[in-house]
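A single chain comes next, written as structure tokens; it is the form predicted on its own.
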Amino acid sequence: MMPDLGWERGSDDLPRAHLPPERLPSGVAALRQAGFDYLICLSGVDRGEARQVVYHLRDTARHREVALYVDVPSRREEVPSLTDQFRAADWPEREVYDLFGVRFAGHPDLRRILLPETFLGHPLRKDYREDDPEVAPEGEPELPAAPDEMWINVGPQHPSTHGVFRMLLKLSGETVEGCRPCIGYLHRGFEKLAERRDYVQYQPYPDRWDYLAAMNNEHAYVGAVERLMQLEVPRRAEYLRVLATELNRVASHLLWLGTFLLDLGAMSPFLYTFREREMIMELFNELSGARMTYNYLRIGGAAHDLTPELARQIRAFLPYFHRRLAEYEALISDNEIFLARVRGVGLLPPDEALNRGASGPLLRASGVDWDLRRDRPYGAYPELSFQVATASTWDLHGRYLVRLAEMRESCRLVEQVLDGLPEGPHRAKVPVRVRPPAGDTYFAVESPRGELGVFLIGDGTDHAWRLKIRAPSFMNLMSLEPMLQGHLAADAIAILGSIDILLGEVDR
């Protein structure tokens, strides 16, 4: 039974309720008792006359989703923190405070997260100004340590920390007792840019969120715009999107596999995985005219159709890649050194993974059988057949097995697309000036790193009023601290690498 919170249907038919701040904790507690065990997204919105915090929640067992809207009528008002109910609220609440100035009462560590402590003001406010009298520069919090403990700094140099990322490790001898991740070195203001570019002009920017999975980013953005417009995309275009995003999943997992094994000291697989990834980059170059930032998916479809010659090249690649995957397994899977480094390391139990907002291979390797392509299907996926890979070991080994299986399933999906590609146009007729009706929607895709969502608010003009990026790397990184605790410092980089973060997506 759903608790009675005064539900109504929004423009995207999602059940939603408006709550005053004081009713938020009890309302969320009632939803948790009703089975809503996952905080999908937490967004800040400046409505002009007031601020608003929007919560998207999911019942993973019954595949239900709801949205809660909490108005913050005064600049000085606070919203109760949800960190005692969902650990996944930790960083998103800090982000809303950082970018909008909304304070969360009861948050254990409310300070800036993407911007430097000396930054003045809150830049996603519509009335932003640098001389905001309510803002005072903050300092870094103290790092308490017992006499037999010490803090060491790792990063933010690249590539050992998988991007411009810094983590402070609290050590007792060689054992990690705590971790404080530090992000924001690559913050580029992509959400603010969406308010300064029209919907069509913004199309190339998603490529740069997660530049290793650009096709998936494009799908999340154009899908959100299309849902707000209630635009029907041609079936052929939906199939082309699956082709592009699944090949991109393989390319991304290949880079993860090579760099992860490099973290463990294995050099040869790194060279082999980049050999196959290079072939996919060449296929993308033929498809879109670019090797990394494609701008291939467009509002209403895709920029170019699939040519017979490119289809032949993709068909020739698939059996070749299956043979290479078998070689990877023969080289890696039974290697005693590899198994000693990954089994029982970096444990993330399923309840912890859900509570911290993990998604993608990280969540499925913790034994949670959830994949948006199957459980919240979009595009052409309902017409295709594939298996969702999971593991029950909760460790680095499980994350390796899941990603290896996902590459096989992605190849199966690409084969089905090539065999069943419908006839028809590859793009719908879309006005030169895209002006979705006023309203808001949340649209998410299963990227190589997990749930990549876009919460989009339109005001009837050709510019977004608000675009919030629900980045899987940002959410997954919150699980780093519990995975590190109790392990040796020598395992820290391998555990970090097993998450498969992309700092462009973390910082945005």
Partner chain sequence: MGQPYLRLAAAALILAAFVLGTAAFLVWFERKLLGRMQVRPGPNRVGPGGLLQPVADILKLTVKEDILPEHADRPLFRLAPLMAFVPAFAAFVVLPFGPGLVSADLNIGLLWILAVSTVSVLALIAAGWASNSKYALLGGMRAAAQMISYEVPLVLSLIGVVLAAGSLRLGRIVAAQAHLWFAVPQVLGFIVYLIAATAESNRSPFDLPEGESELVAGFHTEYSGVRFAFFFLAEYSYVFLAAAIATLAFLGGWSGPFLPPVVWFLVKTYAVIFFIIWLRATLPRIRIDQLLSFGWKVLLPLSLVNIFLVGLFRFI
The other form holds:
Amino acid sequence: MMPDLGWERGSDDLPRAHLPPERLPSGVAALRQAGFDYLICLSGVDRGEARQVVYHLRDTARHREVALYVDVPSRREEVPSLTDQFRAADWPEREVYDLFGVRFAGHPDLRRILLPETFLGHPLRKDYREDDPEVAPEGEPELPAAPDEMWINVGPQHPSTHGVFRMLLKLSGETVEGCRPCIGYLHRGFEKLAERRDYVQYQPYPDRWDYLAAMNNEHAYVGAVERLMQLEVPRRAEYLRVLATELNRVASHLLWLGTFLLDLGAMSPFLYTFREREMIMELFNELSGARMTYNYLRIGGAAHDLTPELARQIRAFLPYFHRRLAEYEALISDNEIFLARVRGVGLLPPDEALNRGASGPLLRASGVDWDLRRDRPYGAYPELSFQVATASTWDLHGRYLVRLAEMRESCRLVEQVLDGLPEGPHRAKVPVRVRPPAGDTYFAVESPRGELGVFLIGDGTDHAWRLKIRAPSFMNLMSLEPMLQGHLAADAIAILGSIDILLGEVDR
Amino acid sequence: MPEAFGILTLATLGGALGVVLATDVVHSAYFLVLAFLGVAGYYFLLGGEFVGAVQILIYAGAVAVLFLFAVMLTRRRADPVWGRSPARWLGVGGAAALLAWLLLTHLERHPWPTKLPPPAPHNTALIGKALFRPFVVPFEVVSVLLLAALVGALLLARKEGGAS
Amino acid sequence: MPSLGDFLAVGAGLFVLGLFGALMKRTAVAVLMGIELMLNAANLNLVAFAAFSGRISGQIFALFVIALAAAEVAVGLAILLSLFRSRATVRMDDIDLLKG
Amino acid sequence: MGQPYLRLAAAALILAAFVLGTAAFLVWFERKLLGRMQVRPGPNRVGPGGLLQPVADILKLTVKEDILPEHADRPLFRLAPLMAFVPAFAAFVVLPFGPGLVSADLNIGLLWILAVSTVSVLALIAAGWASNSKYALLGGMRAAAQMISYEVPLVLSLIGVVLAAGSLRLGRIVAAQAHLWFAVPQVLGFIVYLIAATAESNRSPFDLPEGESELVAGFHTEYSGVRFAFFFLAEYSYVFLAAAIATLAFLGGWSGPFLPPVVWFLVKTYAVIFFIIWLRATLPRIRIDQLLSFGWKVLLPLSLVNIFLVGLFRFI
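Take the protein just shown as the form predicted on its own and give its structure as the form predicted in complex with its partner chain.
Once more the chain from above appears, this time first in line as the rest of the complex follows.
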């Protein structure tokens, strides 16, 4: 049963309700009662005269989604925090505070998250002026250290933080007793950029959100724009998108596998997985003309068609890759040291994973059978057959097995695309100036790292009023702290690696 | 030979002096290693190479590491190494000086042998035989004691309620 | 050629220095180090006597002393560690009571 | 009077050159081998087959800035690299490369090597402590815990050999294997030795003191330039030493048909080194708690069983 919050239908067919701030906690509690167990996305919006916070919630068992719109009172810009109901609200609320200046009453640790603590102003507000002074005179944030505590600073320059991630670990001996993650070193303002470029101009940017799964990012962006303008995409294009994104998933998982083993101290798999990843990059180079920032998926379809020669190459790659996968498994899967390092380490129980907004392989390895490709189908996925891999061990081993299985499934999908590629155009007729009607839409794809969503608000012009990126790495990183508790420093690195974060996407 | 003796004396007594005088306990520990190695050198000089090697293995290799471990686990920057009362300085210093004077003057009076008997060719084998024939009872007692010490140290150093 | 007396003199020096350190240092670890120095002095004498008398028993004694010293250090430092855990100090003056 | 000292100095010089040369060669050997195992060529620019790469590396390191961290314990920081290297050098003194090919044929040769090489852990602790860096300190502490734990099974695994040979002199140990390598009857001891020796020389999968995925570079995080080079060379000297002892104590030393003894010795030693490098290319790193419990709960009992078995066979 749905609690009655005054639902209406939005432009994207999602039930939505407008709530005053004081009714938000009870409304969300009622929704939780009704089975809504997942906070998908928490976005701040500046409507011009007032701020707004938008909550997307999901019922994973019954596949229902709703959106809640809360207008922030303009006298005192504060809304109740949801952190006591959804831990997933923690960082997103900090982000809204950081970028919009909206305060959340009851938030345990309301600090800036993406921008330095000394930053002045809130840059996603429409009244923010770029030529205002940006930062207060530099001050070093205090270490939360009592004299007898041992805090060790890991990152942002550290071999195993996978980029400019920084975490402060509180150690007792080598046991981790606490963790304070710090992010934002790679914040490049992609959400603000979307308000200054028109829809077509913005197309190359998603490549840079998560540069290891650029195709999947493109898919999320163009998908959202297409849904907003209600554009029909040719079937051939949808198939090409599956081809590109699934190959990209394999490439991304390969990189994860190599670096994860490197985190565990095994150096060779890294070089092996890069060999196969390189071949996929070459295929992408043929397909799109670029190795990293493809700009291949365009609004209305794909930039180029698949040539028969390239199809032949991809077809030849698949059996080769299966052999290599078997090789990896022979090297890694039964290795006693590997198993000792990954079994029972970094446990994330399913309810905790859902509550903290985890998604993708991290969520599935915690035993939650959820995959957007199957459960919120988009593109050509309803016409293709594939298995969703899950694991019930909740640990690092499960995450390894899930990603390995996903690589196999992605290959199966690629094979099906090659077999059943429909004839027709690879791109719809799209006007030179893309001008979707005013409206809101949330579109999400299953990226290699999890649910990559784009919450897009159009105002009828040729550029977005607001584009919010629901970054899976950002959300998954919130599960780091509970997983670390009580493990050793070496495990902390492995657990961090198992989440598969990408700082470009965490910080955006 | 006299040169070797001189170098070893320098190392041993210098090391011991360093242990006493160093203001940092970690430095003391490394000076202690120097003294241990010097003493091991004397053993080699005296033809007791087995004892010398054991001295290095146990003292420099194990005991010193234990010391360093203990220092690192219990160190507080504020802990003073010195800071005794002047009376104690005088008392202990005087007593030590007196003892040294007594020992050294007595040592000088006695006509000590200067000639080392030729070292036994099978020194190590002799030690082994001695250990297991005339000294077998003390040997076994020591081994039991070592076991007791091992268990005791483990129990003492164990954290309450958890293995460590 | 150094005589037996020279070795004994070094032993005496080592002993006196060890004694001085053991009595004057304030940290328990340093006190233990002084004691080790004294044990080494005794050992040096034992081995020197054994060598100059041409008999083996001095060396055997030295071996026993080394074994005992190792045990003593292990237990001593373990006691120190547990004291440190309960009192957070290794200063000798603060830990002169048998009962806490 | 001057004569023996001159000879001593000359011997020391030759030995030092040999130790440094071996370490440098091992660096090349490992990089080349790892390259081959990891589908890449390895060093191939400086000298034939990249053979001079280590020389170039050492040259580079000597001209690099020698950085002293702020608030470091200066004397200890400076001393630590030397402390790491000198014991390795001292151990090489008694290493026989063939019948009579030894600098000093001590009758307790094996014990000497074991004793001297244990001192090297003091260098790692000193480096970790003196650097005034938490990563280095953790590395130093790991080194201490690891060395103490693995020394026991290491020594015990060799006791079986000593028992069977009836001597600590390395030459006699080799001679005792004229008919049968000790690796055959004492296969248990051999395995324990290989594992413990890998751990003692801080090699993967036991390279925790420098485990770069969490501790950046462990005890030598703060080192640069020549001092870093010393740690580097010391590590490779210990690898050679560990392999050489395996050869002498378990693989029949320099004995073998046709080829001259020195060649046999080197061939066997490099076979063991190959194995150690192979491990590095294959295995992930073990965790500190697993490392310690493996040492105490698996290796120690196994080495005791080995001694018991050897004693039993001697008795029968």
